[in-house]
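A single chain comes next, written as structure tokens; it is the form predicted alone.
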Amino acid sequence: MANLEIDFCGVNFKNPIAAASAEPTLNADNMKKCIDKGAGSVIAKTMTDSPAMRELTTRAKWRFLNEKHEVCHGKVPRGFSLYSRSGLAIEQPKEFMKEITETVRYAEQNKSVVIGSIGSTDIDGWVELAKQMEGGGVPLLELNFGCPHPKLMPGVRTGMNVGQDFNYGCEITAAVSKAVKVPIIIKVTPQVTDLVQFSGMLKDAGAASVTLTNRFIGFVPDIETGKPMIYGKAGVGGPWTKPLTLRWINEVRKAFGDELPITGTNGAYDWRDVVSFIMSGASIVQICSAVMCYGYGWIEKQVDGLDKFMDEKGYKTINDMLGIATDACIEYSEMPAEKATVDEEMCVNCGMCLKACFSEAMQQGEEKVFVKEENCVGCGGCYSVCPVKGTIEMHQV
């Protein structure tokens, strides 16, 4: 039986699946629903002293978009985009702290963890909000340096506006880490040039961990009306972003190892993605978009799926998987040479491999295709498009 528990920044989690800071964690009632469905942790909706960001949430809008970036209207594909305009926690800090303390008590009764989240407009505000969260009993605190919405709100300096100013972000991190005893996690925006550099700076400033990453800013026109979807630019994320997020998790894990634990978010759809995040180097994996689409029951399915996968593969603990794909990652110059081979008995002679080969290695024979080995560079295009699995294989030479 697999053990899903993991120690993260000195706190024990019953499993690595977290409900990310968003509408599913908007208040105590919502967070309790996540906990009831087995979430190892919940990250509360970001508490803020910004009236503009609180008011924006009262007018929140979002759409689930298909591969054509049209509203799904029914069946939502696995690779959907979540396109949304929203803000931070609706209540003023004093009122929202009642939601936090209530949820902390409930989480303790259910062996779950509440991670606080804050976003202010100046350094003193960050410190004050952090102290309030610590006083509410949260064992960990996430500082939201990545929310895309403030970037679209003139005069509001929080979220992504902080995450894109490395020095200012580090000033806040240093001030908060000195003011509270609980470990702090910095949630960063992907819309910067170098998250490895920033992560290192945050670590030096006092961060115990980083969350990689928040969402992007996007723009989607409705070509039928000639108007923008939900009135203009918005935050955009969802399962399609997974490779982009995992790239940063891979690089930060490779740079700092266990010295800077990672929580991963933006792209985790199901338990398979949770495994991918863990193997890339994320100890805790936050899910959001799929829960917003399918409801709280989605969390329970992913916890069960992760448990079954680990049993099937023989992984005893989360640490057995942590970072193993990053450990196996090699540079371009180290890639081995490969050649394609074709099983002529399995080949259905569809011609797909001929279209995908640009080195003239795949050749049409009298009856079936064959490989002109001296031309093959081992790109794998033929392997990818062949409709009959096992017909074309790639072999090291």
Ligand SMILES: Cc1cc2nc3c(=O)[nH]c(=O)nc-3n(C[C@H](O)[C@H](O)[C@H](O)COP(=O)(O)O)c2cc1C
The other form holds:
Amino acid sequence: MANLEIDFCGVNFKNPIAAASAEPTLNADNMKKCIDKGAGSVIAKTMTDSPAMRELTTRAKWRFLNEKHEVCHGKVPRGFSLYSRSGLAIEQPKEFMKEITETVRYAEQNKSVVIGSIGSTDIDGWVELAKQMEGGGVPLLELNFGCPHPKLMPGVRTGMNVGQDFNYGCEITAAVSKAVKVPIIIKVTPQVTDLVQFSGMLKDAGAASVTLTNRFIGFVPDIETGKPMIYGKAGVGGPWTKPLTLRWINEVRKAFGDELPITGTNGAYDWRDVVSFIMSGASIVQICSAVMCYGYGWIEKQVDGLDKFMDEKGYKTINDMLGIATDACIEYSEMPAEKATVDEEMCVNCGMCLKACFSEAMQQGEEKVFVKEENCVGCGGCYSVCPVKGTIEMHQV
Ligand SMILES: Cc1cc2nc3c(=O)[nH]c(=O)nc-3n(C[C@H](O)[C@H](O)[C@H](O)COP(=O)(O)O)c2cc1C
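For comparison with the form predicted alone, please write out the form predicted together with the named molecule.
Below is the whole assembly, all chains and molecules, this chain first.
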């Protein structure tokens, strides 16, 4: 049996799968449901002193969209988008803290972890909310510098408005890390130029970890009506964002290694994605959209899937997988040369490879295609489109 436990910022987690801060963690009841389904941790919906961000959640709207960016109405495809407008926790901080303390107790009884999440509009507010969270007993605290919605709301200086102002973000981080003992995690927006630079600055300012990353802002018109979906621009994401998130996890892991542990979110759909996030360098992986689509039971299935995968592959601990794909990256200049070969016996002569070749390497013979080796640059386009696996192979030369 694989050991799914992981130590992260001095806290032991029974598994790396977390319910991300969102409606599935809106209150104690919801968080308890995530815990009941085996979540190693839950990140509470972001507690805020901003009335505008609290009120927005009472009018939240979201749509699951298919690959054509139409409302799914039925089967939700693997490559879906979640297009949403939602704010932060609805309750005032004093009230919301009751949800937190209740859930912290419940998590302790069930070997889970509650991570607090806060978002304010000024430095004193960030410090005050952090102190309240610490008082409520959370062992870790996430600062939400990534929420996309304040960017769409004039005058609301929180979320990604903070995450896009590196110096202000560091001022808040320094003030909060001085004010509380609990390790702080900064959840950043991907809509900046350089998250390696920002992560380093946050680390120097006192952050124990970074959460890479919150969601993007998008815009989806409904072409039938000529109007925008859910009234205008909104947060957007889904499993398709995974490579974009993993790029930053890869780079931050490479830059800081174990000195700056990472939690990953934005594109983790199932246990396979959880493995990808871990292999890129994230110790804890947060899932949101898929749980919002399939319900709390989704968490249990992913914990189970991760366990089985590790057993099959012989990984004994999460640390055996942590960052291994990032460690195995090589530079463009170090890439080996490759050439394609075609197994003529297997070739069905569909012509797909001819269309996907731009160096005149795939050539039509009398009956089957063949490779003109001197023209082949080894790109692998033909290999990718060939419908019969094993017919075209790439070989190092
Ligand atoms: C409806 C909705 C509400 C969210 N609310 C919060 C929030 O209150 N605080 C926060 O830090 N992130 C919030 N998020 C972002 C999620 O925590 C998560 O980082 C993001 O959805 C990416 O993960 P996913 O690809 O698994 O959906 C929200 C996302 C959605 C879709």
